[in-house]
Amino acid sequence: MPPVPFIDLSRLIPEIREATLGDWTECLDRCEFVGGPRVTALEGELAGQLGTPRVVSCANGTDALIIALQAAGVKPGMKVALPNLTFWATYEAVVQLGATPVLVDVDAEDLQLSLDELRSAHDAHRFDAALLVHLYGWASARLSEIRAFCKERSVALVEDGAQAYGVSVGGRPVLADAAFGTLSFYPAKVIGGAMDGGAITMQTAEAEALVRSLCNHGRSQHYSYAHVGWNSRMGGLQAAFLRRVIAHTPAILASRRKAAAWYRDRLASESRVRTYGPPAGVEENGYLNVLTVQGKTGAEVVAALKEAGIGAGRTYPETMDAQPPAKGVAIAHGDLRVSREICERVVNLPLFYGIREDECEASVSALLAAV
């Protein structure tokens, strides 16, 4: 059998190519390069799919985090809690605003931010805000409790949904009730763009006005400014592509969810392999296959898989506290044992829109041969 890629973005392109080329021709003819009617239309369509009243697009997912944190009130000198298991941009956004990251461990079952550790960290460090990451394509079993805890303690909460497009909790889209949520449209995401892109969700008109200003240099009027903001805007070419992609959301989610469930079912009886997935009441989006192997490191397993022609990955191989720029900057709460162990052992098998069952079977066969 031919090699199986870790991700293959080309499987969606034939389905949207002609329509997208037509859209792009119109964008070029109209010089629709920054903002414009397609960006406005995209924001409305995103709000509809995400179940949130307001969405503002921006240039990328990292900007979305920075701007959402700033809109939530994060200022230099504040402390912001975030999971020790996440992508670097989550950490980076906090530091870019001059705040101090407080690294908190994750739950051993669903691998999301641990509520118990979050409570303990607040007692110890009194952080002002928190970044809750909906990691791996699902969400915490204790999402409502985390939100309630932050509200009770007056902790501003921003929810990182970069990996969570299409995730639902209790039948509602995961970001529907978030005070501030963020999205990434990096091409490898469940809903990916033709280039970097991002968006921010919010609940109120006041928050939307602030976010729009921060995305556009803090502007209040043309050449008048109410804030020190950012240059983070989307243009018509990206919006046109994304609108064609989100029109395929049901098919994309169905394909990914089917593959994610297939892997878990196929490996359920394998005592050497532990698979992870959404807790009860949470519907995943099929973003990632996540597993660990007894007695093997993730690096060992992935090396064997790649040797067999399987494009496996490791999301993520290192924790935030292990990164050199975090040394002497971040506050590490507790022993961070769970996040460290997962990063040491995590393995991801290929999973993408349009993956075939024979490709999944080849991936599992190579995995079992490697363990």
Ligand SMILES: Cc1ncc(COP(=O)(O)O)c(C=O)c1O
Given for the second form:
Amino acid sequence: MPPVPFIDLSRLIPEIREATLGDWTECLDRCEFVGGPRVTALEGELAGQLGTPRVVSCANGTDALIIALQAAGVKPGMKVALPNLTFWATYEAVVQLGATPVLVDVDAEDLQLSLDELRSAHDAHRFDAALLVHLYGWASARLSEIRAFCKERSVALVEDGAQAYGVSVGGRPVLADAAFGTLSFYPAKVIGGAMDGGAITMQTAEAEALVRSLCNHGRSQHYSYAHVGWNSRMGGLQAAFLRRVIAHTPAILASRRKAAAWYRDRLASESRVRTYGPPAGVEENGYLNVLTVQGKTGAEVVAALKEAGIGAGRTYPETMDAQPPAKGVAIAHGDLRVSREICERVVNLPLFYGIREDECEASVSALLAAV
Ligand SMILES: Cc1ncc(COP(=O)(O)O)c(C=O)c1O
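Switch from the form predicted alone to the form predicted together with the named molecule and print that structure.
Let's see the whole complex now, leading with the same chain.
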């Protein structure tokens, strides 16, 4: 068996190559470099797929978080809660706005932000806003309760959907009802671009106008400024590529979901590993295979898998509170035990659009030999 990569982006390219090259030629001929009709068309198509009334594109998923938090009212000196288990960008966005992160543990079953911990963190620290991350390609079993809790306590809520394109909860796309949601089109995401890219979803025309302005230097007119904003815009080449990718959304989701479920079924009776997946009522997008190992650390198992030619990953090997820039800056709430334990034990097997069953089988065989 040849090596199995952790991610192989090349499997989609033959399906969009011709059409994309045609689009790119037109973009070059029309100099559609920043903004333009393809960006507008993409935003409309994204709104349709995400079930949200409004979508604004931007330069990457990290900017999307910063701008969504700013639009939601986060200011220097405020406190913002976020899960201790997430990608570093979630943490960075809070600090870049001059706010203080309050790190909250995750639920031991669905690995998403724990509502019980969020409640006690609010009692203890009275944070002003919260960042809910829909991690690993699914979402919290308690999403509607988390939203209701934030509303009840007047906590501004931003939902990081970087890993959640195509996830639905109770039959509705996960960001459909988010006050503010964010996406990343980093190439390895479920819907990946030809370069960095991102988007922000929101509900009202007022919020959309604010976000559009913040993404474009806080402009009110070309050389008049209503806010101190950012330069975070998408161009035609990226929008054209993304439109070709999102036209394949059903096939991408079907392939990923099939592999994610296949891994869980195949490993269900193995006592040496524990697999994770969406809670009842949540439909996953197949972003990531997530399992934990016992007896050995995740790092040891991944090293053995790599030795066997299987490109395994560890999402994530360390929590937010373990990062040096968080020391003395972030407020760590409670013992953060679950997130730390997951980081110690987590292993991800290869999972990408177009992965074959023999590749999944080879990955599982190597895993079982390694644990
Ligand atoms: C949960 C999460 N939030 C934010 C980001 C940041 O997105 P980007 O890399 O597009 O800036 C990512 C991905 O990279 C992510 O996985």
